[in-house]
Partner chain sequence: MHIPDGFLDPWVLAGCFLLAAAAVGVSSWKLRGGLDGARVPLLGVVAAGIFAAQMLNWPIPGGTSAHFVGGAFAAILLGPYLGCLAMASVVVVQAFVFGDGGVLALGANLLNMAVIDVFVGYVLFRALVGVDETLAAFVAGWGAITVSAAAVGLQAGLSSTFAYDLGTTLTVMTAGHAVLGLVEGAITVLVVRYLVQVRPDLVLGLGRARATPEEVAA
Amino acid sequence: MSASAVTRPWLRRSLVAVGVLVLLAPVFALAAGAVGYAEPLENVAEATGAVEHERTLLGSPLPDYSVPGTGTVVGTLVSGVVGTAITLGVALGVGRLLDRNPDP
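Structure for the chain I just gave, only that chain, in the form predicted in complex with its partner chain, please.
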């Protein structure tokens, strides 16, 4: 990303909007926990007994968007900040690789 990119108003506004989404994540996590959330795929796995086969083959640093040893709010907030930043970095990296005129 070139220096001028940061000064583009649309980019600044977009990043603020993304920040707001990240701040909302803990609220949604608490609400989803309150209703005992499950996605349709989990429900169908439950119904057909497939859930017994679920495996974790590779440990992840922030399993299920949580920070081990902290509560829902902190874990979700940290996951949101870290995940959004890493995704931004990965996508920018992909974009740079495909860029016609990459910055020197």
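Having seen the form predicted in complex with its partner chain, the form predicted alone:
No partner chains or extra molecules come along with it, only the chain itself.
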């Protein structure tokens, strides 16, 4: 990321907003656990019996938004940071590609 990109006001505000959301990720996870929230697709799979036939094609490096061997809060925070960084990197890369001026 270049210095001029960081000085753009919208980009700086966006990075601050993303950082705040990442820091709040464990709060959302704890709140979801407190109210017994479950993923809607998991509920449907259990209700229809599809869970009995599930197969894992690719293992996840961060299963259930956690890091194996860490606590819930730390795992969720690390998952949030990693996921946000990957998403932000892809979005910035695509934005940079789309922002290219075809006429030099």
